[in-house]
Structure formats: structure tokens, C-alpha cells
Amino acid sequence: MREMPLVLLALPVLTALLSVGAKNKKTLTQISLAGGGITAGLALWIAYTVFHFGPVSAGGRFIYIDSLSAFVMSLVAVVGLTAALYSVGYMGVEIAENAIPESRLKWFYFWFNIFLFTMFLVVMVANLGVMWVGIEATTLASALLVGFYDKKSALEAAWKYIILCTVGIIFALFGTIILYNAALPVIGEGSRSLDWFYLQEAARQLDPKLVKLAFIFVLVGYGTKVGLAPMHTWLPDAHSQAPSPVSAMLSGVLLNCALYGILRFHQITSHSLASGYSTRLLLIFGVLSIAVALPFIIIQHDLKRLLAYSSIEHMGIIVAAVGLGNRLALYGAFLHMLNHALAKPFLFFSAGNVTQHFHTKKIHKIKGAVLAMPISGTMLLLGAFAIAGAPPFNIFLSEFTIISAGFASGQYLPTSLMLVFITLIFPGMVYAATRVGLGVPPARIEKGEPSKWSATMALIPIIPLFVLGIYIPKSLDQVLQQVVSIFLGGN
């Protein structure tokens, strides 16, 4: 078992290399599906082991996986597998319509799997310095996917993504170096001074001034990658220009991997300082992000940019919930992280099918998607209600939990602002979705789904969105409680 985490890191790299060597599209598809299935299965098995038997380490503590690591790793595994499955139909349509040559498909799968590897690396390593390298690597791997279509708009989005996130990640590097200097007098030189586990144990002995400074740099640095306002400007461009399977990965799990970096520093900072310093900053940035997303959702004219701004909103909700700091709010934060990771790929899959069929992402040019594409159009409409927080879908339950926790803890002003912003965002999302979904489609649009496989992948995810809106399984509740305990002094 101790070597299985290292095998998990090797699997997506092996899948990527085999993809480059594939001779034809059929072989390439088989490699992608087999590699994705085995990788996801192993990741979930390791996570199961952590949740039931405790943390897992490997490679001389290069790898250390606790409940928080296993939780985010599970999200990466599930979303990565569903995106790989969806890619089969989506990229097939792109090749059939000459959007990309078939010869480039192997490079899509190569970078797709390298991207997957970098995200697993981020959540599995114990060393904060290596974690920084992993988060920077996610930018480099995914930027090539953002600009995959080689169009001017896609290349501009990719360069904007690289430049802004690299500048942000430099701030995070400064924060990491400052924390290392704070740890030297306490832990001593060596890798332990950047091991988040040992840093958390020694947190109360660290220089509080250095810890505060480190957290500010890290919050701004990794917050850029999370898409927190006002460092969010790269996100709508990148998410809207990438192929839809990549958009699902960016929104569903990449943002959570960057947030994972902030949460590790938040653990150390909150243990080091008794003043609630980091929670206040998280609450401020979280509420600000929801507020900034609001007007752009209401006036949005591009379908995929609409979903991207929705991601800014929901990452803001998660960060604000962590900032509220009490047990119920933390429980709601990680439930919301799960719910958003499941809902957003579902929406990007549906939107990908619709935009492929209508050959546009402009909302005013898409009409009657439900009639033209009964499965994808209907799922897009339902998905918009789900992501906007309508009952009985899962997003409503986690948002209700977070708002209830905020009022119960007496934090009336930030909680009231969150409630107002979320309420105002709801009609913006629903209005855009109804414009796209309802009405009569243009005469030039043929009725039917471009790919039955893609349509099926847009249909299946509606099940967990509905189930988790009315029922939280006991096993999931226990997992969430374990993750929450990490921030409340547990193991």
C-alpha cells in the first residue's frame, strides 16, 4: 500500500506517453479510457484507505495524504474520469467538423493527462515547496489546453492565463519562503521546515509577524489561481476558450487544487495565531468575489463565460464559508466544494454540446436548445437551476448550510451580503439559461444530438446533483466531518 501513491502519480504520465505513441483514433480512445479508469479507481481506493484507516505516506514522506488531501484527490479522480469519458464524443465531433485535425488529438490527450498528474501531485505532496512547483505546473500544462484551438482568442486567453497566474504564483513563492524562514529557528534546516504537517505541529512557536506576512502573500498568490477577486481576470477568458472537457477540469478541480494550497497555509496560520487573522481575510476575499461575479453574470452574453463567472461566485462562497470558521460553516464549505465540482462539469458538458451544435457561444444566437437537442438542452436548463442554487439540487443544500452557519454564529453583515448577492445571481443565471433553452430553434439548426456519447455524458451527472440535494449518505457525512476536524484541531 505504501507504494500505491507513487503508482498513482505514474499512471497519468504513462497514459500521456502511450497517447503520443498511439497509431490511430480508436487506439488513442482505448488508452485514454483505460488509463483514466485505472487512475480514478486507484485514487479512490487510496482515499478510501485514508478515510477508514488514517493518513498514508510514501517515498520517505515525500507523499503524505490526510483526509483533506484524500477529499480533494477524490474530486480530481472523479472529474478527471468524467472529463476523459466526455472527451471521446466531444473531440470526435470537433474532428468531424474540422475544428481540429485528427493528428492533434494525441496531443490533447497527452496534455490532458499531464494536467491530471500535476493536480494529483499538488494534493499528495507534504512539502509546501514541491506543492508550489505542482501548482505552477498545473498552469503550464493547462495553458496548452486553453490555447489548443490555435485561434487568436484562444491564444490570447492562454497567454493571459500564463502571465497573470505566474505573477500570482511568484507571490505565493515569497509567502512560502517567508514561512520557511519562520520555521528555521524552530524546526531547523531541511525538508521538515517546509513539511506542512511539522509546520502545523510547531505553529505556535513560529514568529507571528512572519506568519501573517506569509499568509498575505500566499492568499494573493494562490488566490489568483483560485479566481478570487480582484485577481480573477484570467479565469473567464481561459475557461471560455478551452475545449469543454478542459473547461470542466479547470472549473471543477483546478480551482480546488489552488484553494487546497491556501487551506494548508490557513491551517498553519490559524494554529499559529489566535486572533482569527486568516479567517477574516478569507471572509473578505470570499464575499468580494461573489459581489464581483454578480454584475458579470447578469449582463453576460457568452455562455461559457457565464459559467466561468459562476465559478468565481462559487469559489467565493467556499472561501467565505471557511472564513466563517465554525464547524457548520466548514462542513458547508467542503460540501459546497463537492457539489460545485460535480455540478460545473455537468454544465460545461451540456453547454459544450449546445455550442458545438449551434456553432456559437453567444447567448443571443442560441435559441430553442431544448427542442433542437432534447437531452443536452434540457440538461443545460436544469443545470442552470442547479448551479444557481434552486431546490432540490445539491448546491441549494450546501448554500443553505453555509448561510445558516453564518447567522447562527452571529456574523450577520457578511452573511447578509452573501445572501443578497447569491439571491441576485439566481435570476441572472436562470434568465440566460431560459433564453438559450426555450423558444423555437432557428431553421438552419437540425434536431438531434451531434454525439450520442456526449449527450449521455451530459445526462448521467444529473443524478448525484439531485440525490445530494435531498440526502447526504452517512459515509459522505463521515468524510466531511473528518475534513472539518482538521481545521478544528483534529488529525
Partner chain sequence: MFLGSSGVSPVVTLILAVCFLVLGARRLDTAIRLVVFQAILLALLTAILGLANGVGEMVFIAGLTLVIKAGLIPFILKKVVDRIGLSSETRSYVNRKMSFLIAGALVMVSYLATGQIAATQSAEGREILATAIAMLLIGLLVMMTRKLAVMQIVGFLIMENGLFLAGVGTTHGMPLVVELGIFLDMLIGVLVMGILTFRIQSSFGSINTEKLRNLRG
Contents of the next structure:
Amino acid sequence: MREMPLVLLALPVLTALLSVGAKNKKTLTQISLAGGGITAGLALWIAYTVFHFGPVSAGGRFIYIDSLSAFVMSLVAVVGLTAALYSVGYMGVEIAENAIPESRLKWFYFWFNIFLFTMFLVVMVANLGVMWVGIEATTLASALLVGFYDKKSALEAAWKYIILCTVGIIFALFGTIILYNAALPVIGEGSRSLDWFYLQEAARQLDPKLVKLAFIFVLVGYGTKVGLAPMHTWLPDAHSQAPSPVSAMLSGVLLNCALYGILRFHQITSHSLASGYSTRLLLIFGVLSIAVALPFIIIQHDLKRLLAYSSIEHMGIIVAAVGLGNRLALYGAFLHMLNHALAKPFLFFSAGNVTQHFHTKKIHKIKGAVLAMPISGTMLLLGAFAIAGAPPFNIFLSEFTIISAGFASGQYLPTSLMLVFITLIFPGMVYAATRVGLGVPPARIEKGEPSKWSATMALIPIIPLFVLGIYIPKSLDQVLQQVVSIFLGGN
Amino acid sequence: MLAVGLTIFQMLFVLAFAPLLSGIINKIKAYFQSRRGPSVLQPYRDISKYLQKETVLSEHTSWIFRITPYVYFVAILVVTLTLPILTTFGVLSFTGDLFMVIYLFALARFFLALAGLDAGSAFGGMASSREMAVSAIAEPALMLPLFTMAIAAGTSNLSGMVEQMAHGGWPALTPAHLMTFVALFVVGIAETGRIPVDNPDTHLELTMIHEGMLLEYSGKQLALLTLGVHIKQLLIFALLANIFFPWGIASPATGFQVPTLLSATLAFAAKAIGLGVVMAVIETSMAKMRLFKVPDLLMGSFLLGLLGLISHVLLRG
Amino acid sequence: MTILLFYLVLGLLLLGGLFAYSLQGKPRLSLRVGFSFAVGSAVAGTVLGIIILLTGDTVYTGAGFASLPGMNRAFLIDPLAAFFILVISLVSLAVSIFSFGYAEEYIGRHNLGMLGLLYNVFLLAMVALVASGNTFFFLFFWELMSLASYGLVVYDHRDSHVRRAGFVYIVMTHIGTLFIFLAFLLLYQTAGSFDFEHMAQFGRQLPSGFKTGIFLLVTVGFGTKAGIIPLHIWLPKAHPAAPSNVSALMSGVMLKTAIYGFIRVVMDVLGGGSAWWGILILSLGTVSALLGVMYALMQHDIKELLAYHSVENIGIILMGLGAALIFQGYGLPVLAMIGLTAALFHVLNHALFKALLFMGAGAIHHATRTRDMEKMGGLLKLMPWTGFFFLVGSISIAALPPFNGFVSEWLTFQSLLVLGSAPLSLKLNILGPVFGGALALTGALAAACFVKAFGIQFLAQPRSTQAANAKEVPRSMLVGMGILAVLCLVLGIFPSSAIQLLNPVTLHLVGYGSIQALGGYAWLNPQIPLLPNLSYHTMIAPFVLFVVLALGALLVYRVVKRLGHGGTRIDETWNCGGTLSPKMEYTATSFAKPIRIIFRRILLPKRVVETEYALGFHFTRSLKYEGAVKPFFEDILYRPARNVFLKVSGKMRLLQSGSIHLYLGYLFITLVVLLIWAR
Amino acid sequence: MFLGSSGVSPVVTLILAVCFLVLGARRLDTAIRLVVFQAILLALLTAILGLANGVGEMVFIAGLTLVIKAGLIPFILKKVVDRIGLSSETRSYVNRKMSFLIAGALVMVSYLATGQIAATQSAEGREILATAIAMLLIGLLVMMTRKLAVMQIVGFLIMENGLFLAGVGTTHGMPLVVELGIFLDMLIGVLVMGILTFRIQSSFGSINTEKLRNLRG
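Same protein, different condition: the form predicted on its own was shown, now please give the form predicted together with the partner chain.
Below is the whole assembly, all chains and molecules, this chain first.
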């Protein structure tokens, strides 16, 4: 029972291996769905245990899961499962339209599950070095998924993705080494010196200069992966070129996993330096990211790039919220992380259906999606409003919390800037979504959903978006409070 | 009971005197133009002639056209009941509010303008359009002097304003008072449809405003409207005369004996005829203005009214 | 008990929306179900509003599941909120009944389930918005209202104009929300709570700079929604684009929620401020009223015309509010009460007659399939009831007695007059009457505009075959209009009933009840203690007036009938001997021409005349005339701003030029800068 | 430059100098050889440190470095270069003089950034840290300014060497698990990059990354 987390890590690898061995499309689908379902179930169960009975460790402290890890892990599990479900319909259409040969499908599932494994690894391990390995591995696994369509543009995106993220990640490793260097005289040799748990406890005794240096490198390094401006440049390329389920994973959880890395370092840094050094940096980068995303959202020609820039914006919001630093802001930050992780894949699903059906990603070439595809089109429209922060959807709630917290903590300038940028982004999202969604579709476009399955997957996620927009269940509230407490108080 | 009697007396006086006033003005105009002119009783004869005539309705008109004469006449009549003309002690004087009076006039005009459009001829439409435009720009110029007087009196009830004025509430014949009066007088010209704003004597289609709206009317309906127009003219004269020069009006302070009433009647008739003479002089000595010069005239009147207001406020301190 | 009624209102709307949506397969049923629930909820809302206003109680609920700290009241219905609930409910009652017939034209063409859902959600958001006890709920429902109304505006999204209108609407309203949000945040920061109730305790003691900031923010924020000039540009686009029943709601009540928000923040929470606030609001109101009515005169699309009249009427409401704020700033509650009563009463009146007029426009569109007034004419004979109701609406909006518009405008005039006579400052003594003059001009222009609107549409001969073939609309639509027409007359004759309802509201906001000073009789009687005691109080007696008018009409009719002996004959209209054709009739454009010329410096009209000659200069083959009014604010304000914004954004795109070396450079520079700056 | 007691400093300086040589290299194979040389120097340094401090692990790591960095990775790179049949010039956006200048500035930045590290560090440790940062930055500079995809891998390797230097020089090596993971990752990374380079070559007909500029905005 205690070693369940190890089983959880093994499950996606097992699914990946089984996928390679699968004979035909049907078995492949079954393997993927079964594997995804069991993995997600187990992950959520472990998360539940953590939330109720405290941190879980396994593999001789190789794995240590506290509430924060469990929270991000649940996101990975949920988004991973929905993406796997969505892949069935999406890939089905791709094969039916001869966009990819059927034989490539197993490689898709193989790398998909490996990708999932690496993300679980990131959030579960105790050792910051191994966490780094995990994050680097996510890049490698997902780079091949980004370049999955053997097109020029996809290769270009994959190349930029891998180069930029690998470079970034080297800095992160460098930061990790410096931190280890700082920890050695305090904690001593051995892998404990890179265990975030011990580092946090010993944070006050660490050499502050080294910690600062480490945080800079980690921020730039993992920040590249999170998509913080100005290191975000790979993100729109990769997100737009990847198959839609992968875009959903990248946007929904990969960014959060990288952010998780920053958060762990931020915790250590903020315990070590009382001056709010790291919070200020986070706030600056957060607001900068929102600002940089703004013009690209306003004049965007590509639907999926639009969503990618929106991810940059929302990561910026979360990071800035962490940078605001008070309890309410952190609550908002984690709520926003959840909300974004729920909303963005949903948008990628519906956008995926629409682009697939219209055979283009260009915004000005798609028209009348609502009439052509009653479910996906409508959901795309609703999703755009949701992500732009309109009630009754959940993003509004978390943004309201964050902005209120910013004002409550007296940081008027950054908070007002955030609010202004978010407000100005709204027209951009709405313009694109209404341009795509409303009107009369061109005559060449058939009416109706090409895949019932995909349509359903575009429909279902609106429910949590809506419910969380008007009601936060007590249990979720407790989880978030717990995460915030952990974050603020160590334990 | 007294109040009811006074109101009825005032109403009968207005009904009887209004056509006569028009007749007198026409006679004076004729005199200035070295004509003999029609008898001062001609307006009565016109009305009684109209009453005898068959009413011809246009086939295109609707019920709006048919009820307009009644709405017009009744609205004017109600103003007659509430306005202090001979006395400030009418049964309806308590609701004789400045705005009420102006807006009842507006109600009458609203229906008349609709009726002008109803027959579908271009003349009626043109007349309605011009009437509404002119009256719209006349409105602020009309209101501002009245505001000044209302502020001075501390109420917008016309009887109250008249009483305040009559019993020394406000020094008369000051510059403020005179400027305000002149401003209102200019608007009075526009409201009664006289030269230089409109020409009451013409049926020349390109210059007429008021007459164009009446073009389709005949018979009893025309009679009602014509009488209504006469009364409206008298009422505007009454506003001008009584608010600024209320002397002689019968009020609770003067009592309501028969001689008082008689002198009040005579005083008012004299004031009205005096104003009529001035109007006639202006009308014979000026040419009708181009329609789009009228706003300049009214703007001037508005500015004069503003000056009156400012000097009033400054003088009051 | 009353709180249950409130939940009933919300519940019915929610169920109505959901049922209508789930029945979208059966459009006719969906329509009936959706609007039936709306009617039910409107009845409940009316009862709720009246109960609270008559008892003067305040009902509230706890925060419930809201988890944000500093939030203790989910809903709080005080008399002010109840008054607005009453306004919303009265209008939505009539409009929902109207919709039964009106929405039938969409069967088979559009998704009626969606209409039912959005319609009910829209109503729900408005009711919940005014009942919100804290800023979060307020903003939530505010945005929900915007979103639902946006959905309704783009309901007929096949038309590209509609889409563009919708976009302008949602962007403007969202930017407006930004300002409101900022104001709320400042309040939250100082009061440490989201509750209005709680804020109101702190609001009055805030430093004046803070208060001014909040005031300016909400003025811009709510002003955008209310459509004050120059923030109005969305309004004449969005209202015509929406289905007419929705336009009726948007114009009739949605704009009023902005007024509600303004009153709630400025008068309730902040408790008023310096007198210049009032002067600002008064000036904004005057400009909106004047320009609004002038632009309205220039329109010949009936719904655009009505939309600009909303701008005008919001201006009039703000004039009353501005006067109230000035008096509040000087500490004269009685006088403030008059202005506030005028404003609130006009809120109700405008809701009634504007909804009525929009329904009329909808009925005309239903019958003729056009909104272009130049194509109508002669409809009064074909659609007698619609015509009659439209006439009632026209008279009301032109503020003519004995209808309701007159009474609230009279009160506004009174508060401006008092501004002229109260011992405040010389500047205000002069400004008051001048603003009064502007209001008089507005009223007269509005009358001109509705002579045009009614005359061109309903009188004379039809100008097109569509108009000639028009038929009277179904009964449900007539009932909807009839309800509001009757209310317009009733409130015009018995304004005291409204004064009585407003009593607890003014008592709460300015500390002086409206009955005390305005009298609870059939007439209005401002007893202003500042002024000398007179034998005549300023008062009007609308009921007496109405009776006299009616008796007078009867009397005159009887007398005239007896006099003379001419018969009646039907004949042609005289036309200089020629035959009259509809082409000779005065058009809407020509009707407005004198005013267009008189105010040409403000309206900036432009005209294009294209002449095609056959032989020489004197032989014209064809003549094309095009006239329009320059969209002044779009040209000088919005278009340049948008262009700059887009241009800068376009330049920023170069940052993402596709070069990986550049991207690596960003990384490099970031790192170097951080190493130097943040070491 | 000051000489360290254990003779570490000259090696470190030499490693940094190699970076400058790479910046000055005109031909592709020269650049690759220089990186191999740098890796050998690193292995040497690791061995010296390991023996001096008596850490057996580090000697093992030195061997591993030699095998992977001086053997396997150059082997893969060579393969790639041979398969593609490169024109062997290292094309750059900035000329060599400028590159040297910038690199010099970067070394100063690194010393600036590490200047105030507390006394827990030996002077030598501080120097190694500064050198490592300089190598990271110079590696990034190479990646930034050189046009060919292979040169980007070279720049990447320089960065990676800097990292290794920091890991070995300042902390006497990371925990073994971590170290192995890092090695594995690097290997896979270079592999994946190689695969992508192949694919790019076959799709675009060139590995000049200047041509990879279709995704923008």
C-alpha cells in the first residue's frame, strides 16, 4: 500500500510499452483508455490520501508527496485522462482523413504516455535534481509529440522547442547545483542536500547570496518552460503545431509542472531571504508575461497560437499572484491554476474540432463554426468568454480573488496593470472567437460534427467550468487552503 | 364657490375677447398699411361661417386628424382655466404651473403637427417640420425668462408669480426685469406665429408655417382650430402682460367686488391691446425672415434672457 | 417570507431558461415555456418590490457558500434595490407577454431554446445584480448580464452588422466594467470587506481624494453602461441589432442597472461628496440629453432613433441625480430628495415608455419586415392598436401631460429651479436655470422627434408595399404593449403612487422621505423650506388636470356638435390639382432637415449628390442623394485610439519574428540583466 | 589569474580559454574538436579533484565523462556532420572580434555576479563558479550567433560543460543518482536533437537555422 506512488509511476510506462506492442487501432484505443483511467484513478486516490492523512513518501524518500505536489498531480491526472479520451476521437478523424498513417498511431500513444510519466515524476519526487531530470525529460518526450506531424512547420516548432527549453533547463540545473552547493555545508553530502523538504527546513542557514544566484538561474530556466516572457517564444510555436490533445496537455499541465519547479525553489528562497526577493521577481515576470501576451492576442491570425498566447497570459497571472504573496493571492493563484488547467484543454479540444473540420487554423478563414458545428462551435465561443474572464465561468472567480488580494496587499500598480491588461486582452479573445464562431459558414463546409466522440469531449468540460464559476465545494476549498498553508508555512 | 365663478367668468371673457383682439390687431396693421382693412369683428364672422360649412375630410387621414381640433382646443382651454388673466384666484389656479402651461401648449402643438402630416400632402409635412423646429429652438428662449421670474417669485406657480410681482415681491422696471421682458416678448412673436418668424396672413406655401398645418381643415374643425389660435395668442399676451406688469389684476389682496373685477378686465384688455399695437407695428415695419435666420433671432433672445437672469442674480446678491 | 419570494423570482427564471433550452427541439413549446416562466417571475418580482417598498423593510441573506473573506451578505434587498426590482419586473412582465407573439417569427429560423435561455438568464442577472449585497456578486451578475445581453444582441448573427454591433457592445461594456472593478477594489481595500452594507459604514469617512477617485471611476464605469456621451457609441449599434423584445429590456431596464450602481456607490456607500460631483454629473447629463436627442432626430431607422432617445433620457435622469448630488454636497437633504425623486421617477417612467416604444417598433417590424421609417406610412389604419400604443409612448417620452414623462420632467425642472434660487453660489444660481433651458430644448426636440417618428410611420399613405400589406400583430403582443401604455397613463395621473413607493428609498439615501415634502395626495407639491411662505405652493395636480381635460373635451364635443349644420364628406387631399402619391409625402429625412441645418455645427452633416447628365448640364438623367451625420465621437476618439492600439500591437509582433537566434538572445539578455541587476 | 594550491586553477583557466577558441573557430570540425578537448580537460580536472579529495566516485565520473563527452557525443556529432555533408564553415551573425568582446564582457559579468558569495566558499570554488557561469553565457552566445544547427549543438555542449564544471568543481559532484540521470538526459537530448536535425535536413534541404523562420507573430 505504501508503495502505491511507485505503481503510479510505473503505470504510464506500462501503458506506453503495451501501446507499442498493440496490433490494431481498436486495441490501442482500449489500452490507452484503460491505462489512462487507471492511472488517473490511482493518482486521484493518492492525492485524496495526501489531502486527508498528510504527506506520503515512498521508495525510501525517493518520492515525497505533500499537498502542493498532490494538487498538481491531480491536475496532471485529470488533464491527462481527458486528453487521452479526446485523442481517441481526434486521432480517429486524422486517420480517416489520411493526415497521418495508422501505423504512426502507436508512437503517438507511446510518447503520450511517456510524457505523462515524466510529468508525474516531476511532481512526485523529493529530490530537486531528479525533478530537474523529470522536467528535462518532459521536454524530450513532448518535443517528439510536437513534431508529430512530419510537416516543415511542425519540425521547426519542435526544433525551437527543444533548443530553447534545453538551454533554459541547463540554467535551471545550474541553479540547482548552486543550491546544492549552498546546502552542502548545512545539510551535508548526499542526496538529502537536494531534497526540497530538508532544504526548506534548513533554508535560513543557507548562504543568501548563493540562494539568490540559484533562484535567478532557476527562474530563467524553468521560466522558459513555464512560458514566462521574454523566454516564452517557443510556446506559441509548439502549442500551435502539436496535435490538439498534446496542445491541451502542454498548456493545461506541462506549464504547471514547470511552474511547480519554480514554486519549490521559491519556497526555499522565500524562507531563506526575508526581503521578498523572489516574490518581487515573480511579480515582475508575471506582469511582464501578461503584457507581452496582450498585443499578440489582439492581432492574432492563428487560432491555436491565440490559445497559446492566452496560456502565457494565464501563467503570467498565476506567477504574478504568487508574487503578490499574501494568503488570498496564493489561494487565488492555485485556484487559477486549477481553473486554467480545466479551461484551456477544453478550449483546445473545441478549437481542435473546429480546425480539423475547417482544415485551417487561420482565424479569418473560419466562419460560422456555431452553425456548422453546433457543439464544438458553441463551446469554442463559450470557452473563449470563459478564458477571457467572463462570469459565470471559473476564471472570473479566481481572477477576482487575485486582483482583490493585490489591492488588499496594497500593491496598486502591478495589480492595476494586471487588471488593465486582462481587460484589454478580452476584446482580442472575443474578436477571434466571434469571428470564428458566428456568421454563416462557407458552403463547402459540411454541417455537423465529424466525430461524436470529439464533440462530447468538447462539451463535457464546460460543466466544471460553470460549476466552479459559481460554487467552490467545501472539499476543494479545504484542499486549496491546505496547499496555501503548506506553501506559506512549510508544514 | 367664488373661485368657480371667477374661473368661469375669466374663461367666458377669453372666449369672447380673443377673436376681437385679433380683429383689432389686423385693423391696426391695416391702418399702418394705409388700408381700411376688415372690421374688427371679422374673426367672429369667419368662425361662424366655418361652423356653417360642410366638413371635408381627406381620404388618407386617420382619427388623429379628426381628434386634433378637440385636443388642441381643450388643451388651450385648460390653460385658460389655470392662467391668471383677470384674477389670480381661480378654482384651478393652484395647479396653474408654468411648466404645465408650456407643456399643454406643447401637447396642442404636438397634435397639430401630427395632423399636418396626416393628410399626406407635402405642404402639411413641411409646415409640421418647420413648426417643430422653430418651437424647439424657441423653447429655451421661452423658458429662461420665465425661470428668472419664477426664481424671483420663489415659485413656478403662475398665480403665485403674478401675486408676488403685483405686491412688490420684486422691483419692477429694473434692467433685469426689462431685459427679461424683451427676451420673452421676442419669443412671444414666434409663439403667436407673427412676422418676422411666420406670416399669419399668407397661404403662400413656401413661407407658411402655421397655416400649412391647417391647410386640410374645413368646417367645424377649422372653426375650433381658428378660435383656439386666437385664444392661444391672447394667452401668450396674458403671460407677457401679467407676469411683468400685473397691475390691476384681481387677487385676494384687492378683493373681488364687481368694480374691481371690471377694472381688472379693463386693465387687462388695455394691456393686451397695447401689446397688440406693438406687435402690429413690428409686423408692418419688418419683413419676414428666412427660416434659417430665425434661430439667430431666438438665440439673441436667449442671450438677452441670460443677461436678465445674471443681472437678477447679481442684484439680489 | 419576502426572501422566499425573491428566491422564487430567481428560481422561476433559472428554470424557465433551462426548460426552454432543453426543449429546443420543439420551438413552439420552448417559446411558451420560456416566456411563461418569465411572466411568473415578473409577477412575483412586482409583488416583492411593492411589499418591500410599502413596508420599508430590508431583507437579506447570509453569504452562503461564498468563501471569500469579508463577504457576509449574498443578497441584500433594501428599498433602493426593491425599487429597481419593481422596475425590472414591471417591464419584463409586459415584454415577456409581448414575446409570446413576437418570438414566433423566429420559429424555424433561429434556435428558440437559446433565446429562451439567454432571455431568462438576462433577467435573472439583472434582478440578482440589483439585489447583490456585495461587490463580488454585483460584478458577477453585472458581467453575466452583459454576457447574456451580448448573446441576445448577436442572436441574429448571420448579419455582419449585428456581429460588429455585438463586438463593439461587449468591448465597451467590458472596459466599463474595468473602471467599476477598480472602484470596488479601492472600496474593498479601505473597508476590508466586500459588503455594501459594511462599506457604507466606512464610505462616509474616507479621505476626500479617495472618494473622488472612486466617484470618477464609477462615473466612467457606469456611464459606459448607461450610455452617456461620449461613452455611448455601443448603444445605437447594439439596441437595433437585438430582437425588439430584448431591445425593450436593454433600453428599458438594463441601462437602469447602471443608474442603480451609480446611486448605490455614490449616494449609499460614499454618502455623496463635494458639490462639484453634482455639477459634473449634471453637465454630463445635459450634454447627453441634448446630443442624444439631436442624434435621434437624424436617424431614420426607428430602433436607432429610439436608442439615441435612451441616451437622451439617461441624460435627463442624470440631471436629476446631479442636482441631488449638489444639494447633498451642500447638506440640503430636502432639496436633494427632490432631485433624487425626479431621477428615480424618471427611471421608472423611461423604463415604461421606452420598453413600450421598442415593443411598438418590434410590432412594426413584425408586420412590415423593415425598420426603415422611409418605407412605412399609413400604418395607423392597418395596425390601429399598435398605433395607439405607440402614440401613448410617444406622448409620454415627449413629456407631455397627462402622461408620466411630464411628471418626472417637471420634478427635474423643479430641482433645477431650486438650484437657481437656493442660497448656494452665484455660479450655481445661474447654471441651474441654464441647464433648465437645455432641458427645455431637449424636451421640445424630443417632441419634434416623436412627431416625426409617429407621423412618418403611422400617418398618411404607405410608402412601400410592405407597409401597405401590414397587418395588426397578434393579441399577446398587443397585451404586452397595452399594459405599459396603461401604466404610462396611470403614473401620469397618479404620480403620488410612485412618490409613495419612493418614500423609503429617499429616506434611506438622503434622510428625507419623499412623501413628507412632495405630499401624498393626487398632486405633487414640493414644499421647500428654504423659500418664502407663499399663498401658492408650487404644485401640479395631474389627476385634476386629467379630469378637466376629459370633461372639457366632452363639453366641447357636445357644444360643437350642436352648433352649425354642415355635414361631413370624405374627399382627396388637396394637392394643387394633381393626384397625390406617397412619393410626394414628407419623409423622415426631410422632416428633420430644418433641425439638421439649424444645428449643423454640432451635427456635422455631410451630403453627397451624384448627378448624371443626359445631354447637357440642364438635362439630368438621374440624381442620387446621400445624407448622413458624421459619427463625431467615433472619428475623433474611438477610431484613432483603436488604430493606435492595433498599430502598436502590430509593431510588437516583430518581437516574435521566428528567428531562434533572436529568441535565444532574449534568454541571454534576461539572464545577463538579472545577474547584474538582481544579484 | 591566481594559481590554486592543487593546480586546479590553470586547468580551469584553460577550459575557459577553449571557449574563446571555439568562438574563433572558422571551421566546423575545428569547433567540434575543441569541444572534445574541453571535455578531456574537464575529465582531467575531475580526476585531479577526486584524487586530491579522496573521493572515489569522482574518478568514476571522470571516466564516464571521458567516455560520453569525448567519445559518444562527438561520435554522434561526427555522424550527423558526415551524413549531412556539410559545408564546413561556421557562419555567424557577429564577426569574431565582436564575439571576443562580448565574451570578455560576459566573463566580467560572471565575476560580478559571484563577487559577494560568502566565506563558506574557497577562493578556488568561487573562481570555478564564475568560470562556469561564463561558460554558460558563452555557450549561449555561440548558440545565439551561429547559424548552423550543428554549431548550436556545439554551443549547447559548451554550456553543458560549464554546468559540469560547476557540479564537479564546487560541490565535488552531485549525488550519483542525480549525476547519472543528468548524463542520461544529456545523451537523450543530443540524440533527439540529432534526430530532429536529420529530419530538418530532409525537409528543408539544409540545416541552416536561418530558414526556420516560418512561424511568427
